[in-house]
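Starting off, we have a lone chain in the form predicted on its own, written out as structure tokens.
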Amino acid sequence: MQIERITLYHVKLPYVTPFQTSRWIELDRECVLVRIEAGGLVGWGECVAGQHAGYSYETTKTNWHILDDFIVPAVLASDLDDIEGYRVAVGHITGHNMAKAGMELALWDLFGQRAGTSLQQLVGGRGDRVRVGVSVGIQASPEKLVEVVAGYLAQGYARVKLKIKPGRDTTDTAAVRRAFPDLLLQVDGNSVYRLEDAEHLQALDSFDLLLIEQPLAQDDLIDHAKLQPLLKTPICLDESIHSVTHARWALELGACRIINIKPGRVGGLHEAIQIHNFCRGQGVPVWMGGMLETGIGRAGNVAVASLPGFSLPGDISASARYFPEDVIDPPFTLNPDSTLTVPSGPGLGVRVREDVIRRLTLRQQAYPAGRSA
């Protein structure tokens, strides 16, 4: 399939409420959306990097640069029949997984529409719903945190993840656990702790947590392997896992017992599926992480989260958790059993609201076939 036109959109969506982690706070969502046209069809993708280099070295600006200078020209110069062909076309580009993943998702959408097949069917998922939870940022006080968690439970969420940092970890977690003794609960350190904090982190074992996510440095496997035997609670790695090879290294070293899969972080759905398959073969639980995606990226995550190895609820909450207005119609809504419904239409299976995208666009650029980017 020869791609006829690619358009990039740098968009900015306001959040319902600010989102605060251990290292940064976000007031709105910026990302790069990818629109590709071929054979009368239109496919959409999303690059999940935000405007700040907190979670990753990738940002909206680096995504735009890599797409503009390298990925778009490579795609327009190729005759692509499948995702493997795309991976070959961009294989010369080192790193920049989130930029690559945005284009890849648009191609998955296009190929699914061409085949009249849903993305879930393309990736081998099953079932019409996936279990989800909600991620709660750091609040002004433990009391406010309990109030916010109670609000999400009232909406129907059955699993909660708390963002933590030194000074806002054991006290906050204890407050939530006292208020909700039976809640499925986990915490996320976003790489702010060090191995020297092991004794302090052991206090989290008393709260019956599902997991402690990425407590140590984002590029670390060795110290996580030293920390895990000191904890009863499973460590889950997120930022440290960028490929199926990283997942293998982590498990061979004993650095974690659970892995968070974020398609954007690992370079796309293809690599996410490979990590899922490897972990399932090892009997290791995985779950779908979230990057505060719009409905476009969320549709891809929901489809992949329907694979059988995703045994823990994912961070792919309903659209209303994040945005007053999403870029798809209808938006994702939470079912009463703390699930999201998997789209069943061709490709992503969602209708993209281009009128909303135009209104939220800060910058756009079109690349017709035959014209150098």
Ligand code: OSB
Contents of the next structure:
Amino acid sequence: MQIERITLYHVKLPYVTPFQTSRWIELDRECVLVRIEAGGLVGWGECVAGQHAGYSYETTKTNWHILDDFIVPAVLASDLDDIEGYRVAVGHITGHNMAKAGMELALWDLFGQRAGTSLQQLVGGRGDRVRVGVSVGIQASPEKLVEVVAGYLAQGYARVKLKIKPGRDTTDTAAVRRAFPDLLLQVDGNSVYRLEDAEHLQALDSFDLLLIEQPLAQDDLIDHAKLQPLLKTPICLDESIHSVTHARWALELGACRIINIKPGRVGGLHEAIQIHNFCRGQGVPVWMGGMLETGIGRAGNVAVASLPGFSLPGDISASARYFPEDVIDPPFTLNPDSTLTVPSGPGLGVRVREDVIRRLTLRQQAYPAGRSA
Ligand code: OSB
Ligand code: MG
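Would you mind giving the form predicted in complex with the ligand, to go alongside the form predicted on its own above?
Shown next: the complete complex, the earlier chain at its head.
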């Protein structure tokens, strides 16, 4: 299938509320959206990197650069019939998983529509709903945090993740645990701690947490492997896992007991599925992470999260938790049982609001086939 036209949109969506982690703060969602056209069909993808390099070296600007200079020309020069073909076409590009995943998602959408098949069917998911939770940023005080968490519980979220940082971690977690003794609760350090903090982190063992996500540096499997035996709470890796090979290394080393899968971080849905399959074979639980995606990226995450090994609730909240206005219609809404419904239409199965995207666009570029650089 020859892609006839690709358009990139650098968009900026205001958040309902700022999102603060241990190492950076996000006030609005900037990302690159990918639109591809072929055979009268239109496919959409999203690159999950934001404007800051806090989570990864990838940002909206590096996504744009890698797409513009390498991925778009590679796609326009190929006759792609499947996702394998795409992976071969961009195989010469090292790293930049989020840029690669954005184009891959647009192709999944297009191939799904071409086959009249939903993304869920394409990836082998099952069931009409996936269990979800909410990721709560660092707040002004423990009291304010408890109030914010109470608000999400009132909306129906049955699992909460707290962002933690040194100086606030135990007080914040203790306050939420005291207020909600039975809540499914987990915490995320976003790479801010060091192995020397092991004794301090042991204090978190008393809060009956599902997991501690990415306490140490993103390239530090070795020290995670030293930390895990010192903690009762399972370590879950996020930033450290970029491929199924990293997942294997992490499990062989004993660096974690749970893995957070984010399609953007690992280069797309295809690699996300490989990690799921590998972990399932090892009996290791996985769950769907989130990157504060718009409805486009969220549709991909929801479909993959319906694979059977995703045994813990995902960071895939309703559109209204993130944005006053999403780029899809209807937006994702929370079901009373703390689930999101998996779209069943062809491809992503969501209607993309191009009018909203144009209004939110900071920069746009079209690449017609046959005129690529
Ligand atoms: O570490 O999981 C993370 C958002 C941006 C970057 C990193 C992370 C997150 C989240 C948000 O925790 C999860 C969501 O999309 O709801
Ligand atoms: Mg995380």
